[in-house]
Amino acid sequence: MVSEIYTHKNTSPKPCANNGLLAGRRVVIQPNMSACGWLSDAGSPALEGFVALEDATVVARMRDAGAELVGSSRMSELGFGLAGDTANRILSGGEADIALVTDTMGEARVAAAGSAVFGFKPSFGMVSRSGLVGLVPSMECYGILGKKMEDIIDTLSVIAGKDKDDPSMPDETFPDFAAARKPLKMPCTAGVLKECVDLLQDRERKAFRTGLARLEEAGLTIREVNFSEFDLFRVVHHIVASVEASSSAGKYDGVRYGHRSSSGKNWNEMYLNSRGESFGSGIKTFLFQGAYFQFESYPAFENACRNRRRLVRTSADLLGSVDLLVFPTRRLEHDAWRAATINHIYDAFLLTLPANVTGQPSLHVPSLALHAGTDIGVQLVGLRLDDPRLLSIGMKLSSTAQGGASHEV
């Protein structure tokens, strides 16, 4: 059943067990993750009509613990942004306990900001990403939305680990999640980043400054640190992100799947038409980008990724003086689900990239730094792979945040 907020909506989300870990939790998910028999189209006519052959490695997981698909929210084109994305109003409408999205530039983060959730991006290569229609191999991944910091772990908890399915996996150990289930009670010190706070409106630095204060509250220490190259993070994921997209889209050919064009004299000419008909402007338009750096400017994809390199280390030595790094989510003169064109998508989402560059975990915690009924959200990032100690903290600022409202600027 199809509706303006469902792809696909789920009439007997029956779960596959009834004492699993997310048993009597309903999780929506989006149409780019494969649920056998939904429509998995991605939100892009490239795949106009293809339906699921089997589930997606983290949706066979969610329901052998007990969960209820309640079914596909609409999506951005390939996730790529959040324009017509609905996750959050059917979690804010009271029809799922839990939201599954994509986070490729912060998407589940921003989100969250504008539901009053939680929202978490996993450590990159945490989850698997088999049965995921994907468009930035490197950068994306399963993103949580969820009303409390429990949603959060258990999810992840539940979809986390190896999988033969997905060989791009690292070979680290994983993490035990069971530690993350309780309050961190340890001293902890949070970064602030001056380049981030210098980007804010006198307004948003006001609520952002009162998030601070709360954090203070719950027994943080804040320092603040320094990121020089903090605009780097902007151009590296623009010139990795539209490279990898190019080559990705490549398969939507029109010939074995998807939308085939009815026009053109021959296979060459149905091929090109078909291309030119699967994508909306805006994903057409980063594909022509991305294609430009491959073809045309590959010096500058190679210098983009010599940097992001760069940045990765530069985050991980700030995280060797600070137990986690700071950052608000989002900037309210930016509408993610308004922004239409490139320019205008990552200026809605500058704040929450650096953690899709560099592959560490990012919790938005709610409700921390509110300005006139909206929240531009308190951003937490931690060390890679250290994902129980970044949802511990969320879980000893759970209680805080639940609280935010009455302390609104």
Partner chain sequence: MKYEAVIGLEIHVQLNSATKLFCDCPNRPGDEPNRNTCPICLWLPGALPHLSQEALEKAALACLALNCTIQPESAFDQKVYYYPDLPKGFQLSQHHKPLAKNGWVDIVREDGRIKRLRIHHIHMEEDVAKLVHEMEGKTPISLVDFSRAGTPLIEIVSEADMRSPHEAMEYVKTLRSQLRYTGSAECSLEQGTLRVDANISLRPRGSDEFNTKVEVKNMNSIRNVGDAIAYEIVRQTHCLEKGEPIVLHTRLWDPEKRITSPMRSKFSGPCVPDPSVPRIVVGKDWLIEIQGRLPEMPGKKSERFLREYGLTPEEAANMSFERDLSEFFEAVVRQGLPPRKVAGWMTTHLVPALRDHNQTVRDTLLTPVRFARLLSMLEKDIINAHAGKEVLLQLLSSEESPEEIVEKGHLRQVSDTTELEALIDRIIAEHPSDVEDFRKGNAKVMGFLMGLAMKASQGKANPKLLKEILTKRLN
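Can you return the structure of this protein in the form predicted in complex with the partner chain rather than the form predicted on its own?
There are no partners or other molecules in what follows, just the one chain.
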């Protein structure tokens, strides 16, 4: 069943297991997450009519844990940005308790900010990507949206962990999520990036300061820290993500599935026409930019990779001096749902994309930093693969956050 806000609506969502960790909870996914028999077109005509042959690891694990899969939302083409994404409407409308939204540059966290719920991007490598119709393999992951911290923690503990079908996951042992369920007891220092605060407008800064004050009320110590290369995150993300996207989207050629153009005298024309007719202008621009760096400016790509390694190191070093970093989640004047050009999309995700560049976990806590009813969000970033600690800080803020909730639809 198809509707304005669903790509696929499940007519029999009742799970076979009734006693799992997610029993009784309704989950909405996206059509870039394979669910056997469901349309999995990742929001793109390039995958027109593609029906998943098997469940993604994450989907199978949620089914086994008793989740009711209500359907898949509409999403932006190939999960890049939030244009046309309906996950937050499904949550706000009370039709689901939990939503999974892929997070390539902050989509899950920004979507959470738009529906007054918690939004979490796990560490890169924490959750299997098998069955995810991806675009930027080194940055994307399943993001989790939930009304309560418990929704986030329960979902993560179900979907996280080693999977033989995703050999790119790290060898390290996976953390125990029991620690995440208890609010962090020990003293906790949050670092605020000076370079980040400097680029905010006055009213954004004011809202963010309100949010920081709420963190202090909850017992966190706020400290200003410096990250002189903060502005590199955007350009590094842009170059690396566009190059990876250009490569990954190469498989959408209309040969085995998806839209195939009816015109074309030979296969070169078939490719050109099929791909030309399939992709929307936004994603097409992004793929072109990636192809430009690949084919015409490879040293820029290599440079971006080097810079990325340095940003990862600096970010990890900073987290040696403070327990977590705090950013706003989004900006007032950059609406991610309306962003139409690549530049506007990058403006809208400027504050969330650093965690995708570094692979660190990041949690959006709702309703702490409001400006005239709009939540710009408080976003916490922790050390890679130390997700439980970040979540237990989230638990600590949870009561504060829910006390001040102001729902926005």
